[in-house]
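For reference, the chain that follows is the form predicted on its own, supplied as structure tokens.
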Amino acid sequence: MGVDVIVFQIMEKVLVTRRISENALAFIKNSGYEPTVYTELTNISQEDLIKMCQGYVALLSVGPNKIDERFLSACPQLKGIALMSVGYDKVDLEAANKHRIPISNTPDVLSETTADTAFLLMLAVARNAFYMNKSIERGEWNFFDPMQNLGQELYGKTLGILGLGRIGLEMAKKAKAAYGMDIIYHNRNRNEQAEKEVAARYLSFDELLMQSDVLTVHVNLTDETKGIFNKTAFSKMKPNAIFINTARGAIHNEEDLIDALQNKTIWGAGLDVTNPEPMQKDNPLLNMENVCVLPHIGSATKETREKMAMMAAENIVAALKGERMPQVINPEVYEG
């Protein structure tokens, strides 16, 4: 007589450390693994995070949790981690390497979106849009004064883009398109795409600085670009000149800008990244005439967020399946 044997699959499970799309938690459950989503509504701390982690075979953060030494000795199980983020300041990519663990992050999805942000800060900045909206709810919409209220245009100015990548070119193409912008940049590494593209002209820091009227950030955030615009920086801008910040808060000297603003070495700057974040609702910048501040929604689009959500998730049914993760950002870990 036969004996019937029943056979429990054990799915291994993935850690997702933010609400995510339902079709990105479908493909990794479809995929034959068991995703947790951590549903509360707050930042989670390292020590819990390492806590949360253990059980957990794969994690996909989502939000700025810290991937270094310390989080990565304490969970050396983890087959892979996947970023739902372009930028990785918060990893420590050598300490990854170290315990072979892959990270990925999500490029290219976000770029149009986040553009159309910086180019929304441009526009609203040079017209004081935030602030002109807030004096209404004042009950400040009184006599009509053709001296008042004004702001500068656009046509024909020059854009300063440090970090002319793919971002940084998105920004390139509204700005020459709408208004005929001049382009201007710095790199580490000339673009000739871009060159080619829209005549953008490469530039020295130096020079980006002094010529020109807009100056958008699109650099990932480094020891060589952490606090870069400071005193200096601004005191070498032009009188007239738009800072705009999407790229991370830590890329500008917060106290430094405010004192620019305020002595009018430059004359307005829109944010959608602060230095710290959240932001104090009783900091200055939001209460200057030329100032526009986001609550750092670059991607914040249904369409690109539901895109980051799936590269991260395919990014992480890869790395259980022994597979190379596609948007890897530390090959090092399958050499060898």
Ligand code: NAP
Given for the second form:
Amino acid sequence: MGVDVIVFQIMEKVLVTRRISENALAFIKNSGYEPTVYTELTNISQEDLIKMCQGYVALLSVGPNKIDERFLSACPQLKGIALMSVGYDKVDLEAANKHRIPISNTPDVLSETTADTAFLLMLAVARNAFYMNKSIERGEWNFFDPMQNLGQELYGKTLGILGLGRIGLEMAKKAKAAYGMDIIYHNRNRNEQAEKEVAARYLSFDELLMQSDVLTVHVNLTDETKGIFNKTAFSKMKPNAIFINTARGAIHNEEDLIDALQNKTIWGAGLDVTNPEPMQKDNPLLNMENVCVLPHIGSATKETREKMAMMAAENIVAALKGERMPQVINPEVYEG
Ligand code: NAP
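For the form predicted together with the ligand instead of the form predicted on its own, what are the coordinates?
Starting with the chain above, the whole complex follows.
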């Protein structure tokens, strides 16, 4: 007498910490894995994330979740973590290597969009755009005064870039095409390709501070760059300088930035990232004429978020299949 055996295949589960594109979720499902999306619109503490990850074999991490020794030692079952961001300043790579957990990010697909945000802020600050808009709401649009509401030109000015990498280069191309801006930059290493493409000139950090009319930050947040824009740095900048930060808020010291703007050490600032985030609504930066602040929307377009989600999904599926994550940021885990 034959016995029928029914085999239930238990699908491996992927925790996704925020709503992401349906296509990316479908890709994970169609690859044979089960994504669970955390849909509560609240911040997730590390303690909660650790609890949530139990029973999951992979994590698609959206937002600033801290992936450190504490997290990794509490979730050793994870076969891979895909970040839906290019920045990985919340990741302790040494700990990830120790636990042999591959981690990926989403480079390139967001470079143009994030550079757009930097460009938007540069132009908005140059023309006091956000403040001017608020002045209408305050009932201050009365009569024409040719000596009021004056911004500054960007044509032929010098754009300084701290961190001429993928996003920095896109910003340089836009500024050169739109305003014929001269491009200067500082990195730890020279970017010869970018020097050719946009005729960028390599300078020391101090020279960059002293020569930039607009100084845009596209560097990664590390121990080396944390707080690098402080009182000393702002004091070396030109009085007409515009400071733009679309990288990470902790790269500038907020108190020193407020002082530099109030004392007219520099002319204006455009921020997509703040320190801390979210910025509180009574922050003095929000009422300054030459300041424009956005709520961390650097890569926030429908198209780009779709590409980022799909890239993260492809990486997580690769990790689950035991393959190399295409955008791995700690390739050491695959060595030896
Ligand atoms: P990338 O291609 O790696 O560029 C980073 C650049 O910074 C590189 O040219 C690097 O050159 C330079 N750099 C790194 N450390 C440095 C240091 N200590 N001193 C001077 N230069 C240094 O990265 P990306 O894709 O352009 O992204 C840059 C950052 O943008 C991310 O890390 C992320 O934090 C931020 N971001 C923000 C948003 C947003 O929503 N606002 C969106 C996307 C990205 P060297 O290695 O030669 O120094």
